[in-house]
Structure formats: C-alpha cells, structure tokens
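The chain below stands alone and is given in structure tokens; this is the form predicted alone.
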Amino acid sequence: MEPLTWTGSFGTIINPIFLVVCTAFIVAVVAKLLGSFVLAPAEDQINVDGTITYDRGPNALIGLAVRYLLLALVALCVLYILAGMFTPIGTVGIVGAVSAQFAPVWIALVVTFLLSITNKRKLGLYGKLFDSTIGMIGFALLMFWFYTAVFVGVFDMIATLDPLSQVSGMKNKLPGTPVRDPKEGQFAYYLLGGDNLARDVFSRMVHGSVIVIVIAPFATLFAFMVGITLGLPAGYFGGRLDALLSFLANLVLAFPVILLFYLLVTPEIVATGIPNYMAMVLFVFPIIFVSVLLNSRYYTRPRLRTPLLAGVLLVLVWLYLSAISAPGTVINVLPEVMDLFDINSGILVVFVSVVFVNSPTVFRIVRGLVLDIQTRDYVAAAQTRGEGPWYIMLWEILPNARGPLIVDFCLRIGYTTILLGTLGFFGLGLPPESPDWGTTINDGRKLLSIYPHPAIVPAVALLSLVLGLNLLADGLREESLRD
C-alpha cells in the first residue's frame, strides 16, 4: 500500500481555493487590526423613526469581509470532513482518515448545537452561551474532547489501534505511513505516524483525552466542594473562624503550586500513604455539602427531608467508601463485593493533589463574594424572614455568586489541564506507559528535530483543549454581566 497524503486526490482541487481563502482572511484580519488605530470605529446609526442605518465605511467593510471569509473557511473545513466521511479513505487523505474516525464526534457536536440553539431562551445561562461566538467556539472545542473520551473510554470507538501495541517497523513513522502486512481486522494506517516505541500516535491522542477529562472536570468540581463548603460560613460569619479557615489556606498558598505537586507525587510520599489519608478527608466534603444542602432546603418539611437525606447519605458513603477504598493500600475497609470501583494508585495520586492546591484558591474567591453579596437587600429580607444560616448561605448567596464561581470552574479546568500535562511531562504522579498528553509530550520531545509528530500532535490537543476552556469562560463572563 502506498503512504497517504494529507489530503488526497481531493487536496488537488480544494487545496488551492482553501489556501487563496486562508491568505485574504490573515490579510483581512491584519488589515482589520491596523484599521482599528488608523480608521473611524465602525458604528451602526439608529435614526429617530426606529431604523438603523448601516455603516458602510472602510472599517466596517473590511470588518464584513473577515467575516465573510472565516464562514469560508469553516465551510471549506465542513467539505473536507463531509469527504472524509463518504469516499474512500486515500481520497481525502489523512485528513479525510481522520475525520471519518471523529464520526461519531462530529454527529453528536451537530445534535448538540442544534438542541441548544432551538431551545437556548429555556436553558438560562446556558442557552444564552449560544448568542456568544467566542462562547460558541470555546464550547464546541470542548465539546469536541468531551464526546472523544465519551466514545473511545465507554465505547472504544474511534482510536485505530491500542494505544500501548507495538507494530513492527513502525517506529518514527512519518503520518499516513502504511502498517506492514496488517492483521485482519487491524486499521491499516498510523493516520500521524509513530511515535520512538512504534506505538500508534493517534491511537495514543484520543486515550489521553480520557485521562483529563476524567481527572480534570472532576478534581476541579471537587476542589469546589471544598472551597465553598469552607469559604462559605467563612464570609457569613466572620470572626475566628474565618481567621482559622483563612490562616490554613495562607499557608497552603505560600507554596509554589508546581513545588506542592512535586512534592504530593513523588515515590516517597505516596509510599506513607499521606495522598490516601488526603483523599479520605477531601473527599468528606461532597457529603457535607449536599448533606447540608437538602437538610437546609426541607428543613421544615421533615416527612420529605429524613428518608430523602437518609437515602442520599447511604449512597454518598458507600460511594466514598468505596473511592478511599483499595486492597493493598494504606486503606482497605470495604469488602470486596460491596467495592463498587478501584481508582488506579496513579490517578487518585494527581486527583487528590488538584483538588488540595485549588481549594485554597477556591475558598478565597467564595469568601470574598460572600463578603459582598450578605449586604445585599435580599440577604436582610431572608434574615428577617427568620431563615437559618446555612439555607441564606446555600440559597440566597450562592446562586447569586454563580457567575463569577461557573468562570472560574472554567479557568480552573484549563489550569489543571496544564498542570497535568506538566506532570507527565516530567513522569510524576501517572504511570510512564500512559498515554496521556504530557507524557507523549516528553517521549516525543527527545527526537523533536527529527520527527516532530509524535510531540506536536498531544500538544496541539493540549492546547486546544485549553483554548476552548478560556473561550467558554470569556462567553459566560460576556453573558452574566449582561443578567
């Protein structure tokens, strides 16, 4: 079999259009850019009877044609994907290959966007995302990764070929390279190539979108827990407490954060068992807080709140148990058929870690907002309604603080991205074979000058995962400061 090209056949006809679009939209945008200091702002006129008088002027033109040219550009992306998807694979090449692996991805982002954008004005903050482009391209990035773990950890869709196997001659293998006398069934392509163990590194991009977005979205959620389960009685009621409460995350923040991972997953540390005792405290808190939750929500109708809490408590300790449990660790309470899930040694290692640098960070900005918000009117109505504590706390200050708090829970998740790509750019904390994107980074920097893919590809999905996390938060800030 001959090696692919990146586009095909099809690349003979489409490549030139796409390449004389992709030149006038940088050149669109660099004019854009030095129109903006030179230029008249472009401005919309709204005359007295109610009409709007478009502006016409150079600015606003050249504003038109970016516009203009992106959708270009974006349907010229859509063709190449749409060919991918329905022809041969050398027809399109490698990028057609690749598309038509991200199917299943690519269906459900459409069924997503157009459920949302028909229903956006019932989703409230979220549907409101929809009338933000930034929030937009932030959201379907996202997405993107979201639905590729989705489909390669619960289905095991979508990678070619296991992301640990070896194929013979295969090693540094440039993208597109043809697997030698492949087995029946086996995908006959490295669609990008081999990485310096001849391992599939395509096959290894798509698995290490299962580790962050496990690790990730969930050690950042419960980093929240946390922070607003202290943060919270820390702004309301202030004195000794909050002197306590922020004393301890002082002192965790006196840090450097990047030292304190270090230092959380090194060998020696984790063999005294301190990340396994960590965990069983921090993961205390989502019990508290829903515990508190519901009991402050029905407190006055105790036939609904004692079998509700009861109910939610049995499954949140059996759940905890069953985190903090492991046979061979420093903690093993559960019986083994009562153990719902191991959690790899590795992974709750680097979990444990994210949520006890965050929650520090967490717990002050929940503090300060709860400084701010208890002077509000509605606070002293809930007050004099003769509301307890923890329900003004829960449900008048923190649905108030959202906004602030979901932006944030964006940013967050892209740091710990980050974080967790250092980690396994420098092998702490997950194990060397894994195929999670730091770790490719640093397999694959050793011959970066020789054969770059095998590193340029995990970090082009690093940082895309990163981008579309800071998108989102800019369209969710541009969105709640408009409620």
Second form
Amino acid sequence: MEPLTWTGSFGTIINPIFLVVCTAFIVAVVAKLLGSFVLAPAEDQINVDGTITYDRGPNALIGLAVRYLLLALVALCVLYILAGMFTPIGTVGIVGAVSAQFAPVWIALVVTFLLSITNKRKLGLYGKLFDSTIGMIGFALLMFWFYTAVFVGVFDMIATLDPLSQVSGMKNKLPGTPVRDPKEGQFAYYLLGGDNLARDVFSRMVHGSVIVIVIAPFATLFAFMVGITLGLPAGYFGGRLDALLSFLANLVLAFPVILLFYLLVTPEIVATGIPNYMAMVLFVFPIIFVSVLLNSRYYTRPRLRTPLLAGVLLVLVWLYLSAISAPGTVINVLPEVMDLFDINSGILVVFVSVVFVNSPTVFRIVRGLVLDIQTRDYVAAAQTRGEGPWYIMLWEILPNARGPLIVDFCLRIGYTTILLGTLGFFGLGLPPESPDWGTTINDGRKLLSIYPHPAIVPAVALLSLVLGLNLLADGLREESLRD
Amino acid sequence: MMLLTALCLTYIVFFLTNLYPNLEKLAKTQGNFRMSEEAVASYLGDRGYLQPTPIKYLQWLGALPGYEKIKEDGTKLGKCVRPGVAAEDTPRYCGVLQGDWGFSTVSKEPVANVLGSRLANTGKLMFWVMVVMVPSALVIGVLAGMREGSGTDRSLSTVSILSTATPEYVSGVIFIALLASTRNGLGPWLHEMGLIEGKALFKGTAKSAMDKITFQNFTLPVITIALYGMGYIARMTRASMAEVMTAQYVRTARLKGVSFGNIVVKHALRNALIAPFTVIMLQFPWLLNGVVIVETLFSYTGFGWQLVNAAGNNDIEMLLAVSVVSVFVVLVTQLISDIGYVYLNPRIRIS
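Switch from the form predicted alone, shown above, to the form predicted together with the partner chain and output its structure.
Now the complete complex, all chains and molecules, led by this one.
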C-alpha cells in the first residue's frame, strides 16, 4: 500500500488556494498591526437620524479584509474536515483521515454550539461566553479535548490502534505509513507515525487526553475545596489562625515545584506510604466543606437538616474510604466487598501532589477575596441579623466571590495540565509506558532532531488544551467584568 | 520569619530524604546493588544515618558534633570525614553554621564546590533570559495597554496568552524540531538557499555553552525560558498601563494638549511600571522551574540540572543545599519586591 500524503489528491486542488488565503491573511494582520500606529484610527459615525456611517478609511478596510480572510480560512478548514469525513481514506490524505477519526467529536461540538448559541440569553454567565470570540475559541478547544476524552475513554472510539501494542516494522515511521500486512478489521495506517517503540502516535495522543481530562479538573476541584475551606476562616477570623495558615501556605509556595515533586513522587517515598497519608488528609476537605455548607444553611430546620446531612455524609464518607483504602498499601481499612473502586497508586500520588501544590495559591486568593468582601454592607447586614460566621462565609461571601474564582478555576486547570506534563516529562509518578502527554514528550525528545513527530504531536495537543483554557478564562473575565 | 521558613523547609527536605527506603537506595547506589538487608543496615549505621532525624538535622546544621565511629581496623567513618583528609584533622563540627555544606555522594566532591560552578552557569542563563524577557514583555504590555480594546491590544494580548499557555517543555521541543534539526524545519531550507553555513540554524543542546556562549548554542534555551515568563509580565504591564491611561492626571495632560506619545512616555509609563516590577521579582521562583526543565532538555549543567541529578540519586546533602539556595532566592525576591514597591510608589513612601 502507498503511504498517505498529508492532504492526498484533494490537496492538489485545494492546497494552493489555502496557501494563498493564508498568506493574504498574515499580510493583512501585519498591515493591521502597523496600520494602527501609522494611519488614522477607524471611527464609525453615528448620525442624528439614528443611522451609522461606516468609516471607509484605510484602517477600516484592512480590518474588513482581516475579518473576511479569517472567515475564508475557517471555511477552508471546515472543507478539509468535511471532505475527510465523507470520502474514502486516502483522498484527503492524513488530514482527512484524522478528521474522519474525530467525526463524533465534530458532531458533538456542533450540537453543543448550536444549542448554546440559540439559548444563550437563558444561560447566565455561560451564555454570555458566546458573545466573545476569544471565549468561544477557548471553549471550542476545551470541549474538543473533553469530547475526545469522553469518546476515547467511555466508548472506545477515535483511537485507531491500541496505544500500548507495538507493531513490527513501524519504529519511528513517518506519519501516514501503512501497517505491514494488517489483520482483518485493523486500521491500516499509522496516521501520525510510530514512536521509538513502534507504537501508534495518534492513538497514544488521544488516549493521553483521557488521563489529562480526568485528573486535571478533579485535582483542581480538590485544590479549590482545600483552599476555600481553609481560606474562608483565615480571612474572616484573622488573628492567630490566619497567621498560622498563611505561614504554612507560604512554606509550600517557597518550595520549587519540581523539588517537591521529586521528593514526593519517587517510588521510595511511595513505598513509605506518605502520599496515602496525604491523600487521607486532603480528601477530608470536601467532606468538611459540604457538611458545613449544608449545616450552616439548614441548621434552623433540624428536621430537614438531620436526614439530609446524614444521607450526604454517608455517601461521601463511603466514597472517601473507598478512595483512600486500597489493598497492598498502608491504608487498607475497608473490606474488599465494600471498596467501590481502587485508585491506581501512580495516579493517586500524582493527584495528591498536584492538589498539594495548587491549594496554597487558592488559599491565598480566597483569603484576599474574603478580606475585600468582608467590609461590604451585606456582610454587616447578615451579622446584624445574627447569622453565624459559617453562614456568612459560605452563603454571603463565597457566592459574591464566584467571578474571580471561576476565572481562576479555568486558569488553574490549565496550570494543572502543565504540572501533569512536567511530572510526565521528568518521568515521575505515572508508569513509563503510559500514553499521557508529558511522558510521550519525554520519550520523543531523545530523537527530536531526526524524528520530531512522536514529541511534537503530544506537545501541540497539550498546548492547544492549555491555550483553550486560558482563552476561556480571558473570555469569562471580560464577560463577568461587563456586568 | 525568613529564617523560620528556611529552617522548616530544610527540615522537611531532610525528613523526606532520610526516610528509610531512600537511605536504602543511597546505600545500594554507594555500595553495591546486591547488598543484603543486614549489609545495608550496617553500612547506614556505620555512617550515622540511622540516628533519629532531629539529631541528624542538628548535625547537618552544625549545632551538634558530627557523627563519628572508629571501625575495628582503625578507619574512621562519620559525617565529617572527607577522603584525603587525615583522621586527626577531621573537625568535630561540620555543619552549615561552620560553612561546610557537606559532601556530595554522587560527584564525590564537597557540595559547595560543585554547586558554586553550577550556580555560575545558571547565573549566565538567567542574565540572558532577563535581558531578553523583561524589555520585550514591557514593550508588548505598554503597546497593548496604551489603547485598551484596540486591534493592537487584542492581537498582542492573544500573543501573550499564547506564550503563557506554552510550558517550557512544549516550546523547547517545538523549537528544537523546527530550528535545530538538520533534517526538518527551517535549517535545511535556509541551507539550501545558501543563507547559513551549517545545516541547522541553532544547536539543540547547550553543552558547548558551558565553555563558550555563542549565539547558536544559547539562543534556544534562553528564548524557551523567556517565552513562558514573558506573557505573564506583559499581561500585568498591560493591565497596569490600561489603568494608568484612564487616570485623572493623564486626562488632564490630554486636555492640556500634550501629544499622545509624550503622555505615554512622560506621564503614564513611570506609574505603569510599578506593578510589573513586583511581578518580575516574584517571577524569579517561577523561572527556577523553567530553568530546571530547560537545563534538562538542553543538557546544560546548571543549578536545575543539579537539582534533578541530586534528587534522582538521593544525594542528601546536595539536595539540602539546593533547597536552601532556592528558598533563599524565593525569600530574597519577595523582600526586594516589597522594598522596591515602597521605593517606587511615592504614596506609600510618604505614609
């Protein structure tokens, strides 16, 4: 079989057009940048009768050109994807085959966007996101990886081959190489090439997204639980408690992150069980948070509160015990029958250390916000009403601090993704054959100048996910400031 | 306070590196890998590793005399024993307080010697990073914040978001593949056009930079670190610049008829640079992370490379010295940023 080219026979017609549009777009963007210094700014005039006269000066024309060229570029990209989805493999080459593999993701993305945009006025802050281009791009990138992770992890679609199995003769092969005598039903190509152990780079990349999408948001959520549960009282009560907690937070922050990882995530430390003890401590915070949250809200209605709290606590404690106890480690409290799930010890260590590194920063942010909001009138009103301190913290201060916290949550998921990549890059925590992006980048970097594809593919994937989260945070910040 | 933080941190590092599995690994790498349990225990016992952690910590600090043991055959073992120093000359105390940073079990040299040269290497790297990063970040930030919401602002802000979203190991990998490869990317292309002599534009490792820094071997490590930090500083500068541009005194200057360029340079710039100064200072500890990644990626033996090496081999005393240095950097930059903030901001200075 012939190896696939990048865009196949379809590309011979469309590629020149794409190249021309691309060049024109870059030229237009540069012209716009320079034009904003040299030429007079474009100003649309609003006339007395309510009509608008658009400026037709050079700057306005350049702006118009940029916009249309961008649209043309997007249309061409969509054309590649559609052509790839509806033609047999090979017509649109690697690009087409990859976009055909991602077909469920495209469909899910289009459905999400259509539903959200039609209902955007009913959806609050989430709906407002669809008013800003930056926010929409960020959201699209994030959802792309989210859906990829879901379709790979839950339905086992998208990936073409097994991420761990090696196929003979495919070591370091270039993108688009056909598999030597494929079995019945096996995918016939290594779409993005093979790595130095002859595994399929494309499948490893999409499988890597599952690990990131599972760990990063959860770890960030836990870090927020810890940070909020400690930051609220530190800011609200102040005094000794604040001094002690701030000292501890600064202590963790003064550590270089990588040194901390090296100290926590080595097999020798795992053998001592320290990560398990840390998990035991850190995983308590969500329970404390939820129970205080419910208790402070409903303590005036004991008949509702008591069963509610008992039910929620039962579920949470059970989950907690299942999470921390695993056979073969230092903490093995639950009998096997009751243990709902076991967390892989490598993943647990990574998870715990990432939570541990992130929570002091969240603590500082929450504490700062509390110090600021505490002086507001509605807090004084609640105090005069005789509300308890925890009610004020959790039901008056926290909802009013949500804007900055949501923005920081998005940014922090991105930062957590970077940290996970760093751990993988140094070969810490996760097993060496794991398909996560950091580990694959580390594997690929040894032969980087000869065979760049095994390292570049996960690097670009990680970059696009983090970029998406940062753009999303930027869009959210703008939209929430506009209120 | 600083001292207390430093003490706590070093104690944590000390505690974690002195856990038994770590010591066992140390004994096996120093002795041989097929040592029995008893051999490991006697090896560690002879060298004083099995004392309680607080006592060992005080010995490392130099507040207690170092551990000593005379073996049956008359050789002396202990914390203060150094190869090449006669047994009679071995000092009783050998801790940080006495200026002795210990002995690296990996490189078989005193920690201070090794770390000194490593720090010098990293110093050079950091210097060039600062030279590249700070001016470009400030220029981008000021240009973007000058006219908030304009096209320039939006495109420059997107650039800075992109740069904060690119961790060092991603940008480094992309740079090496595109700019330092002899088979792919820009290098061969430029070579064919006859613009450059070699086949690659830059070098993918910085090994040769330890002897002599050249444009070819040092560009990639420097811009890789600078890129990640640049976006953050640029965004802070932009925010601060945008805030200053809406201030009363800028409006007054505008109404007086001062030209836009003059307003930016003479009125706004100085006030807009107070906030970025703090950020740049607080960026140092962050850069330390970048340094570790980049030095590993480009195999440049500096401080970060040493950290990875020491941590990977459980070189206890080296690791402690490394953590003392990094904690020192963090705390000093915090101090400088506080002092500088007061110095730059006249409102705080007066009150």
